[in-house]
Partner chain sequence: MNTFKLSASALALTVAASSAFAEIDEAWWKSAAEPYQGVTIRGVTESSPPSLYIREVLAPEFEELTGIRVDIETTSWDQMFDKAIKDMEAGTGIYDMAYIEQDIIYSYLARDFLTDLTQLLADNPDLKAATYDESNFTTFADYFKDSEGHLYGVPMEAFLKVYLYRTDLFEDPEIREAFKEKTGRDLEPATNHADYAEIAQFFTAYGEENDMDLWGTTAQAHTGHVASWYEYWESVAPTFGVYNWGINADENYGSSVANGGEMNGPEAVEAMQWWLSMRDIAPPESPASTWTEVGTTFGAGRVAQGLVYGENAGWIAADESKSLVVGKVGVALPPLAEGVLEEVEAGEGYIGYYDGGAFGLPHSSKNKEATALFLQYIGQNEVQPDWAVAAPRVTNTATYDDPKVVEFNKELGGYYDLIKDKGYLFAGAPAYPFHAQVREATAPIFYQILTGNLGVQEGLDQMAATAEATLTELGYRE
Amino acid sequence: MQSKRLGWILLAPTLVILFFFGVLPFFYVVFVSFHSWNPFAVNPEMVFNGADNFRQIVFDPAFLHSIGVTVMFVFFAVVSELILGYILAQAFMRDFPGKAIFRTIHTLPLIMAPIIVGSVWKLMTTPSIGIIPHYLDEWFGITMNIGTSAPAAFATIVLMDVWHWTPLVTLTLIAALVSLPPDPFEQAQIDGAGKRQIFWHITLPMIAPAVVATVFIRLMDALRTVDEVWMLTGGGPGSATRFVGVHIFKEVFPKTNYGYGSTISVIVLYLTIVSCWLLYVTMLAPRTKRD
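Would you be able to provide this chain's structure on its own in the form predicted on its own?
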């Protein structure tokens, strides 16, 4: 009993912080989502409008477009990071010259703030001074301008996100691979199993919890991406890279439409929870039943 009481006492500061900076803001955003509110208008009071904001979302082409673009971005970015992260994790499991130096350089992007990452990639992709457009034009004759080409802007954002967050996936998968027992692999090799069979039937099922946890983290981060995209393209050209996070930003700050912006935030949170639940049911629930 005394140990439980000590545990709650030690947890109390964290729980208080989570309550004031997590739970209360969430309920406040839900409350605002049922109102029409512009705090900088002549009449800054909240006006209750029921479910009008939620009804408006269904017929808002800009929001629906931002959801579609965001889903495409999340798919290409997260899948690329998982594949590349696993390849690098397997590479780091072996010894090779310069491994320590390369591993250090590989993890450096993680310590950079997203807004700094966006600024750096903005400099690298600016046609007049950027190193990437310069060498693409010099070596391959390709003209790159993310300010006028929607596919180039979208692809650049995906590459930027992969560069920034692949080290996180690599480190997570390294921890999962290191913890695997060697016995199943030795038995599979004795039975004549190939590398592909070992991966699909032994390695992947055993690291599935780590993969799902990594996808959860990256999925939630990718769905709320704002800083990097805002610094690199500002949501352009046009609305080609207007992800849902950028859409919320533009609704809340330039338009000062706090009620509608809060409604979009609630919907995005709901979609994130549903996506994570579907991922859990697809990958981990069958494994839990077998165990």
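Moving from the form predicted on its own, what structure would you give for the form predicted in complex with its partner chain?
Since only the chain itself is given, any partners or molecules it might have are not part of what comes next.
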């Protein structure tokens, strides 16, 4: 009984902080999402407008476009990070000269703030002065201009995200691989299983929880990407990289459309939860059932 009370006492500060900085703002955003509110309108007050904002969202081409490019971005970025992260994790499981140094360098992007990453990549990709367009032109005769080419801008952002976050995936997968028991692998080898069979039937199922957890984290992060994109392209060229996070930022801050911006935030939160749930249901739930 006493230890239960102690547990609550120890938890209390966290719960209080979570309530004031997480739960309360969330309900406030939900509340605002049912209102029309722009402090620079003729009527700067909050006016209840029922589900109007939610109805508007369904027919808002800018929002739908931002969802579309975000989904594409999440797909390409997260899949690339998973594949690359796994390959690197496997590489780090083996011994090779300079492994410690390489592993340290490889994790450095993780400690950089997204805004810095965006700035660095902006410097590297600006036509005329950037190292990437320079060598693409010199070595392959390719002209790269993220100010005019939508595919180039999109690909650069995916690449930047992969560069920034693959180390996180690698570290998580290394932890998962290290903890695997050797018996099933030895058994499989004795039974004559090939490398591909071992991967699909032993390694992958056993590290699935770690993979799903990593995908959850990266999915949620990628869906709310703002800083790097803001620095690199500002959402351009045109609206080619106006991801939903950037769209919300532009709607809420410069445009001060607090009501509609809150509605978009609520919808995006809902979509994120649904995506994670779907992922859980398709990847982990059948396994839990089997177990």
